[in-house]
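Below, in structure tokens: the form predicted alone, a single chain.
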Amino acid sequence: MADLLITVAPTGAETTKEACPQLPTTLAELVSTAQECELVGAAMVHVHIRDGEHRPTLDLGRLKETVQALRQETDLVVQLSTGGSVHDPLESRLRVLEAEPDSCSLTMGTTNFGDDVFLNPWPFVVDLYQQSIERQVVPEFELFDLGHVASLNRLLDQEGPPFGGRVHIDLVMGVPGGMPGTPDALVAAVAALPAGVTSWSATGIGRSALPVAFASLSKGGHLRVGMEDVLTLAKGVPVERNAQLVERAAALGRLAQRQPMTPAQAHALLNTARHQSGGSAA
């Protein structure tokens, strides 16, 4: 099987600093975390940022500063979340692309998200996709449910291929309101993926982290891990550092005879603008 792309999602928008002091919420903490995770096998970082009070924000100045710092201090593919928090307005989420990341998340539909609603109406999805092409940002299509798989088929048929020509998706599994984090759900989603998909990964939320990881590896998929998605290594054992989750993912990959991808390989896999220009760590 191919080498394993490990994406780390270190922060997210849901967990508070008060509830989890080890969560990297400052720029210095985020950069240090990214460096540590790169050393143990991560090749891409999925970024949410916080303000000076550790609250989720989509402040464009902070986003640009974050992208610049991560590029200066790591070779990772820098992927910004365009989801923000469930309370962020659509226009703010569109402006994320102005920070010029290598990649962005692009969620393929509205989904219940615990007690909230993660809003992604079709015109917004199309607008975000078109802008990602114009700004030469590689989208990662986030699929929270089987209906999102069908929406991805519709988008590619209607709008054509993304920038770079690669179709990379992430199955986000185990969110209350989305598809369950089970091997059966993963197999069903993978079977329904468009023929044009060139690579896919899977994310298991909470207790589904390990079942989803095992299922993804067995089907040839890649992995996203991090404290955005899970805060315990086992029952009663809290995650102290995102690198612990990356290390575990790398160890599982090696058991499956798949070595962690380097950042340069990840840039090539996604055909990012930096890879095309020769600016990645090739």
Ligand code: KMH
Given for the second form:
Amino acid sequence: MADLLITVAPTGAETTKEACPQLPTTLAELVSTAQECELVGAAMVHVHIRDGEHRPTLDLGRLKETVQALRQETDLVVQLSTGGSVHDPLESRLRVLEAEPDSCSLTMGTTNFGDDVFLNPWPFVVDLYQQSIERQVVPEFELFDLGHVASLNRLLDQEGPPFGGRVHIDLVMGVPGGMPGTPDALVAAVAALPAGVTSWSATGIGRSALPVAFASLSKGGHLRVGMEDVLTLAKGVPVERNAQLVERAAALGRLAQRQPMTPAQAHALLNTARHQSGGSAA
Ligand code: KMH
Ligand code: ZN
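Switching forms now, from the form predicted alone to the form predicted together with the ligand, please provide the structure.
Time for the whole complex; same chain goes first.
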């Protein structure tokens, strides 16, 4: 069995600081969270940032500062969200790449998102993909639905391989409006993945977190965990620190005979620009 890539998604764009004071929303909180998560097994961080009032923002200055700080204080693969919040304009989401992260999320289609719509029209997907190649950013294809698997096939056929040549997927399951967070849905999605996929992970939103994690490990996939996706460890038991979720993922992985990957191994897996230039810890 291959080593286990654990990605932590510590913040997201949906939960407010008022509702969850332990959510890392400042740069200092984000960096210390990332360091703590790296110590217990995370190798990549999926980043959404907040403004001075803890509201989601795609401010380019803040994004650049965040990438620099995470690179300075951790060895993690730094992945910026290009999904942002459901209220962010497409133009601002494209400009996220200017912050020069190692990786970016790239969602393969529009999806209902609770009462909102997470907009990803095809021309935007293609534009973002082409820009990720130009800027040497490794995309993580986020698939919220089975239709997104078909769109990924279409994108790779039409546009060719991503920067770095590796095709890494994250199945985001259990969003109200997307595919359910069930083992059956995971098996169906994995069976439909393009032949060129080199690695995939999965995350289950809310109460689907554990069933999706078990199903992913059973099928040889990697794991994404974090307070972007789930705020309780069990019914009525709030997550106090993202590292608790990373620790749990690492423990599940070890039970499945999968050792948490180091950040250097993750850079190599994804063939990031830093890995190619010898600038990652690898
Ligand atoms: N916040 C969601 C609307 C991504 O990071 O690329 C989109 C999201 C996906 O979280
Ligand atoms: Zn996200």
